[in-house]
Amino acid sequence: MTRSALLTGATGGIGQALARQLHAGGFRIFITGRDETRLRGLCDELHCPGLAIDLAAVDAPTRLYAAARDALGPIDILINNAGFNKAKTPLVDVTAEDIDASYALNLRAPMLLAREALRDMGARRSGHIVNIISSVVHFRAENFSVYTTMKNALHAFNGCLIKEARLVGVKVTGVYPGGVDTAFRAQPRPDYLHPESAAAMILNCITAPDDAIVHEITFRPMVESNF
């Protein structure tokens, strides 16, 4: 039977290659980013429905789940992929308002999100999240210490998120890639993981045995040494 995604985050970087790779494998696939004109774009490409949505608005997660369910049905994979970092900020320059957008997109939506496919599938007994945090808990760095913070604290509700699930017959993955060359950074970098790259190794954690559970799995470029 061929399964359902939903993916957050999909008209850049990993998001879009991963959205590629799962319908070259034959995935019914959701997708979402802020950009409508690039939205519109890929689903043109890949002949999926999508939403343009801005992911930091308090009901946005609520109601884009609701549409992926609509157009797909029962959803089978969320793959809360979307984030962002505003730029290495020392803490004496960070403002709130710099603080509650990172929290609003790093955390509360991709929290929701789960919240939302854990009710849905976990009434089906089937399904899995899958969250895309970052290397960066592993580590500690000046100027990124709002992202940073986000992260971690995803990085513990991921923590939570499979116990709670494997109660209700739910996988749950946590994806903490290392350096990725995309536009996410300042300056190219060319001899970071390929955008590609990062998305196989989320797509052979989606595809794993059904017996199997990945429940972490961090990948970094050889170039990387901050662990």
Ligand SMILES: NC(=O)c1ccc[n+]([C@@H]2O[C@H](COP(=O)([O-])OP(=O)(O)OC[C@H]3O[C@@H](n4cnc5c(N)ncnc54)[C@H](OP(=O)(O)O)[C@@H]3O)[C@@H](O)[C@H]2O)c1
Second form
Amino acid sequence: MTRSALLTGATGGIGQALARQLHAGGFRIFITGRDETRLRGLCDELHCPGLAIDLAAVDAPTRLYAAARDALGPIDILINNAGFNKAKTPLVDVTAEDIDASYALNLRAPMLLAREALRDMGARRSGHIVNIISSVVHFRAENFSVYTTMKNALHAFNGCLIKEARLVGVKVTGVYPGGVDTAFRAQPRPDYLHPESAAAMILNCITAPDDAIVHEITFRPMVESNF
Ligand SMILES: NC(=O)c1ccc[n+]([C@@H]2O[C@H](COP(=O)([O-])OP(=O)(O)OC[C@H]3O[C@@H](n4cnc5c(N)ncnc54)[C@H](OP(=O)(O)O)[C@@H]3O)[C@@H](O)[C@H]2O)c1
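Form predicted alone already given; the form predicted together with the named molecule follows:
Now the complete complex, all chains and molecules, led by this one.
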């Protein structure tokens, strides 16, 4: 039986590349993003179901998981990939709304999706939850406090989830990419990783041998030395 996967952030750089690689690898996928046009185009290209949804809404993760489960049946893999950083902002200019928006998408949404997945997968004692975090947890930088804080919290959550999910036979992987050349930042960075390369690293974690769990993986472009 081919494995099924729910992938968030599929309309973005890493997510789109990963959706294509999962499809090519024979996975049955359900994809999501906010941009309806881009999502529909990718659904048509990959002949897969999807749902355009804003994951910052409090009930969206639960609704998304239910829609994916209706479409795919039991979900084998959840990939929490959607995330954003507004722009590098000095703390003196950060608003409460900035903090809430980052919290809702970068932390609450993956936590709630993981909860839904753990309920579903844990009952079957099989499955895999992949959280796309960031190598930002390994360093500190000016004007990066909101995103860094939320990704560090997601890193802490991932560690707790590894322990809890293990008890019910579910694998958990935290992925810590360095810079990837996507629309994540306003300026192109051709010296950063190609999104296809980041996607290939994530796929490696998903296709590891059955008896192996990749708990954490960090990868970077050669130009980075922030470690
Ligand atoms: N690029 C990097 O250098 C880098 C490095 C480390 C970690 N990461 C992480 O990797 C993940 C993917 O990043 P990327 O580089 O592929 O960024 P991207 O190209 O900007 O894509 C971001 C994805 O997240 C989705 N998204 C944003 N806000 C959303 C919301 N409120 N509700 C639902 N979906 C939303 C976007 O959907 P729409 O476009 O349809 O709104 C898009 O599909 C993120 O978690 C990011 O933090 C990126």
